[in-house]
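We begin with a single chain expressed as structure tokens, specifically the form predicted on its own.
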Amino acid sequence: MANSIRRFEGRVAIVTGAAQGIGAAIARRLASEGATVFAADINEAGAEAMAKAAGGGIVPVGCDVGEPDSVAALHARVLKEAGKIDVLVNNAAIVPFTPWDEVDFAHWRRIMRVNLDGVFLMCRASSDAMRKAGYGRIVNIISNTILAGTPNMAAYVAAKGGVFGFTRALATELGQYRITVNGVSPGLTASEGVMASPHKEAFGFVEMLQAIKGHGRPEDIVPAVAFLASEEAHWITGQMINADAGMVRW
């Protein structure tokens, strides 16, 4: 797991939804560059397996990001064990495949609770700790579906659109504390969750729209996240980087 680049030496990071997919890839990368990474996931056993396989630098923690008490407990543990929070990556999300005619309020709230409410709760708690230190990097994983208007994902697109707007607003609120808030917007990515869903059938169509051909992997999303989470990105805030092989160009 050694990495010659050590941008995160001495830094403490929280990555949500880190048991698999993009979140796991981000957690591994930050740890390989020296960070102590708290890998938070509602699937605590999955987070533990990922951390064990990574070989060091990652602390698995069970957390339901849509539950205020669970988020509070996560932050209390991080601050007790590590003393600070330098980096927050909000990756946890539910990715549905639900036609509009089947979207009811229960479905809508289930998606919003994790994908939007969870980002608020995590940012609320982490930014409070970051403000005391006068330093912080928040990276929200958004989605290029907010630009493409992808079907069968109405609640998801709405939630991620909310995260995009929230990212811009929070950047304005927190800039005075030297805290940056940015987003990374993946395209269709061959994570475990996607490959176990009907979304896996869309790779051929999506590839036709991409400027760079191929199928996105979790590791393809990581470099943009790692850059925005680093000290190098100190003059960048309120932005969204599309990491989708040029499917959406804006």
Ligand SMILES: NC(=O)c1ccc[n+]([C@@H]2O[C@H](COP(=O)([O-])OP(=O)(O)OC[C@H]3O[C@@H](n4cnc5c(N)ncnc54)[C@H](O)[C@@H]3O)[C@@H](O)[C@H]2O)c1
Given for the second form:
Amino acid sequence: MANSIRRFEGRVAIVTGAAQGIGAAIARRLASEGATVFAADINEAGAEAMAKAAGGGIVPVGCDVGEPDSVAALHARVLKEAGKIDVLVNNAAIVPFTPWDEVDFAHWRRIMRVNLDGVFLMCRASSDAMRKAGYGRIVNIISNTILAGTPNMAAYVAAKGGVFGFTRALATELGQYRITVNGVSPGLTASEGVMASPHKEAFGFVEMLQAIKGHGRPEDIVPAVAFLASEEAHWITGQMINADAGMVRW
Ligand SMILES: NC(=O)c1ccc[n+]([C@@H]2O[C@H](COP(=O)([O-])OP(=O)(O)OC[C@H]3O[C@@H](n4cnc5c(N)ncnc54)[C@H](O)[C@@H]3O)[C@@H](O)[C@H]2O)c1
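Can I get the form predicted together with the ligand as well, since the one above is the form predicted on its own?
Next comes the full complex, and the chain you just saw is listed first.
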């Protein structure tokens, strides 16, 4: 789909977890503004279907972000086919609904492997490519649960808190290469994942806390991501924007 705003003409982007939900909406927007978007997802068939429906500009790739060899293969392919990486959006995550009494070490590791280790592996590989070009935009999708103390998500909140700290640290490491690293924290959003889980029951409660009323949709998260991924956001790094209708103010 074409867009009259073309901030990503000639740019190459990777969006992880882009088969559905917020990641798919981000991939569609970047592509509609001119980017070549590699939509990386462990659900390869889902990424293929999303790319086909988007009608151009999106290359689906099967990738498990928690697996070093898979991340290496993704980067080798992107660099071979597109020659560079301008934008990385770390969106892939497991969004669990797990009461504390069910949180054992296996669950903890399962969440950390994807939601925290995955962000590290992707940043490690992409930033090495971005450094060579002296340009890069990394946007990490965090969550306002790190500020709200949301129940039934202890391992998830810990991992996302890790991503928040890592975002700030990596901004310092990569500033000298003109690479920015920022975060966007969605509030409760009606993605496919959320609508298939008990989280969907929380929309009424969350809406009560929001300054702006309504139920968040994936498209509501996209503008903050696209801005931070754009060239003009060059003077902003190590920051986090809450995209949650003003639920959490800090
Ligand atoms: N939806 C919300 O309410 C909400 C709120 C705050 C933050 N977030 C964050 O937004 C992002 C997207 O959430 P969503 O609700 O759209 O999720 P979703 O569950 O609908 O989609 C997640 C996607 O990530 C993919 N994925 C999972 N594990 C993967 C792996 N190992 N490697 C590659 N891909 C993998 C899935 O296949 C899926 O396509 C996540 O980082 C999530 O933590 C979501």
